[in-house]
Amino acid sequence: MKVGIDLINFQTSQYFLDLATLAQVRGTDADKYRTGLGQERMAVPPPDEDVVTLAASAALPLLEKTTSADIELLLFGTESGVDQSKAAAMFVHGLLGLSKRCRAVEIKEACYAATAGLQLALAWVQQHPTKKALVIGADIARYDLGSPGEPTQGCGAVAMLISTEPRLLALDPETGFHAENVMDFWRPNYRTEALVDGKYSTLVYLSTLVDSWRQYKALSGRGLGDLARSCFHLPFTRLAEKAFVRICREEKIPEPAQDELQRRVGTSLLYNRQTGNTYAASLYEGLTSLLDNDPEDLSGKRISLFSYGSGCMAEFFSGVVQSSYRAHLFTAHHQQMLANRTELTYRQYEDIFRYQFPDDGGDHVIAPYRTGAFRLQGVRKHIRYYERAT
C-alpha cells in the first residue's frame, strides 16, 4: 500500500522587500545576498497576517479538492505559535470548518516540526487507510534589524494532504534521522526575534546531514545515483547547494559541475529565493518549487528530502513521484501569487517590523492589508479573532 503526499499547496505574504534595497540601506554589496546567500527577496507579513492565516490560506485549496469529513488528523508544525497554550491548529481547524471528529495538534521542533508531523501522519494513515491527514508547516522568520540573519527573513506556509494511493509523492519507508542537544539557534519566550550562531548552525546542519544520509543509505541500499533530484531545508538557498556537494564528497564522487548541480537541486530553490526562510515550511516549499518548475517529467523518479531543525533534529528520506502528479499541482496559483506581490520600501518594511502587537487586553481592530484567504481581524480581551479576507 502506497502512502504519501496526495496534494500540496504553498502560501506566502503579499508583500516583499527586495534585498537590493536592504543592501543599499545597510551599506553592503547586493551580491553578498544574491550570490553569497542565494536570496533575492524576503516575504514580509503585514500586521493582520500570522501563521494561522498563512496556514489556513495554504490549506483551503486542498479542501476544495477532497472530502473534508475524511480528514481526521491535523498536525501543524511551527515555531511561530500565537499562544503559549492553545494550539494554532485549533484556530486553523475552525477557519477551515473541519469535522469535530479530528485530532488537531501543534508541533514544535524548530524547522523540523512539519517533518515530524508528516512522519506521524504517514503512520496514522497506514492504520486508517480510508482517512486522510492534513499536515501544515508555517512560520515567520524574524531576526534583529541589522543582524547577520536579517537578509534571510521570510514567511510562508505549506499544506499537505496525506493519504493512501497519493497522487503526488509515494514516500519510502526507509529514513535516517539524528537528534542532538545543541544551541545553534533559539528564541526564548521573552523575545520576538530569534538568536542564531550562523557558522555553528551550518556546521551542525552539514554534519547531521551526513549522519542521516549514512543511515538512509544503509537501510535502503540506495546511493546518490538512485536519486533524480534532492530537496533540502532552506535557511538560504546556497546551503542546499553546499549540502548536495557535501554528500558527493561523502560518496567520494567528483564535485558536480554547475549545470549538474542546477539539474539536481536548482528548481527546488526558485520559490525560496523569492520568499526567504520559511522555517518549518521551507523543505516543502522546495518540494513544491521542484514539482511546479522542473522541466523534466519526474514521473517514476525518486527524489530525496532532508529536513533540519535547529536544536537539533534532522532526517533524510525519499519518495517516488507519481505518474499523475502534474495534473494535481497548484502551479498557476503559486506563480501568480509571487508575481502579484507588492514591493515595500525600506521605510515601510521597518515600520511593519516595529509594529507592536497589542497586549493590554483592550479592544483592538487591525487595519486590513493584502492577505490570502484569511486575516487577523483584531484582538479583544486577549482573544484573537480571525475572518475571511474580502
Ligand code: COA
The other form holds:
Amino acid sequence: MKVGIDLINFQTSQYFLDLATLAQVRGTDADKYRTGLGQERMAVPPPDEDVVTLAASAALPLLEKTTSADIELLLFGTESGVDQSKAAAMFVHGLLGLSKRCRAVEIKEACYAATAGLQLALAWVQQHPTKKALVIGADIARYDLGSPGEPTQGCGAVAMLISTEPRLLALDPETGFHAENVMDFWRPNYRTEALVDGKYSTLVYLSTLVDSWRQYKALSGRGLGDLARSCFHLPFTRLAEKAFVRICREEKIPEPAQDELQRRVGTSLLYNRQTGNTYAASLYEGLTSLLDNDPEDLSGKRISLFSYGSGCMAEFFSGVVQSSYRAHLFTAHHQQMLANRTELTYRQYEDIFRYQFPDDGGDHVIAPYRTGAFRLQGVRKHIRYYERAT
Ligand code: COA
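Please supply the coordinates for the form predicted in complex with this ligand, as a counterpart to the form predicted on its own shown previously.
To see the whole picture, the full complex is given below, headed by that same chain.
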C-alpha cells in the first residue's frame, strides 16, 4: 500500500521587502544577500496575519479536492504559535469547518515540526487507510533588526493532505534520523525574535545531514544516483547547494558542475528565494517549488527530502513522484500570489516589525491589510477572533 502526500499547497504574506532595499539601509553589499545567502526578497506578515491565518489559507484549497469528513487527524508544526496552551490547530480546525471527529494538535521542534507531523501521519494512514490527515507547517521567522539573521526572515505555510494511494508523492519507508541536544537556534518564551548562532547552526545542519544520509543509504541501499532531485530545509537557499555538495563529498563523487547542481536542487529554491525562511514550512515550500516548476516530467522519479530543526532534529527520507502529479498542483495560485505581492519601503517594514500585538485584555480591532482567505479580525479579553477575508 502506497502512503504519502496526496495534495500540497503553499501560502505566504501579500507583502515583501526587497533585500536590495535592506542591503542599502544596512550598508551591506546586496550581492551578499543575493549570492552569499541566495535570497532576493523576504515575506513580511501584516498585523492581521499570523500562523493561523497563513495555515488556514494554505489548507482551504485542499478541501475543495477532498472529502473533508475523511480528515480525522490535523497536525500543525510551528515555532510561532499564538498561544502557550491552546493548539493553533484548533483555530484552523474551526476556520476550515472540519469534522468534530478529528484529533487536532500542535507540534514543536523548530523547523522540523512539520516533518514530525508528516511521519506520524504516514503511520496513522497506514492504520486507517480510508482516512486522511492534514499536516501543516507554518511560521513567521523573526530575528533582531540589524542582526545577521535579519535578511533570512520570512513567513509562510504549507498544507499537505496525507493519504494512501497519494496523487503526488509516495513516500519510502526507509528514513535516517538524528536527535541531539544543541543550542544553535532557540526562542525563549519571553522573546518574539529568535536567537541564533548562525554559523554553528549551519555546521550542525551539515553534520546531522551526513549522519541521516548514511543511515538512509544503509537502510535503503540507494545512492545519490537513485535520487533525481533533492530538497533540503532552507534557512537560506545557498545552504541547499552546500548540502548537496556535502553529500557528494561524503560519497567521494566530484563536486557537481553549476548546471548539474542547479538541475538537482535549483528548482526547489525558487519560492524560498522570494519568501525567506518559513521554518517548519520551508522544506515543503521547496518541494512545492520543485513540483510546480521543474521543466522535466518527474513522474516515476525518486526525490529526497532533508528536514532539519534546530535544537536539533534531522531526517533524510525520499519518495517517488506519481504519474498524474501535474494535474493536482496549485501552480498558478502560487505563481500569481508571488507575482502580485505589495512591495514595502524600509520604513513600512520596520513599522510592521515594531508593531506590538495588544496584550492589555482590552477590545482591539485590527485594521485590514491584504491577506489570504482568512485574517485576524481583533482581540477581546485576550481572545483572538478570526474571519474570512475573501
Ligand atoms: N558577495 C557575495 N557573497 C558574499 C558577499 C558579497 N559581497 N559578502 C559575503 N558573502 C558571502 C560569504 O562569503 C558567505 O558565504 P560562504 O558561507 O559560502 O563563505 C555568505 O555570503 C554569508 O556571509 P557571512 O559573512 O558568513 O554572513 P553573516 O555573518 O552575516 O551570517 C548567517 C550568515 C547565515 C550565519 C546568518 O544570516 C544567520 O544566522 N542566519 C540564520 C540562520 C538560521 O536561521 N539558522 C537556524 C535554522 S537552520
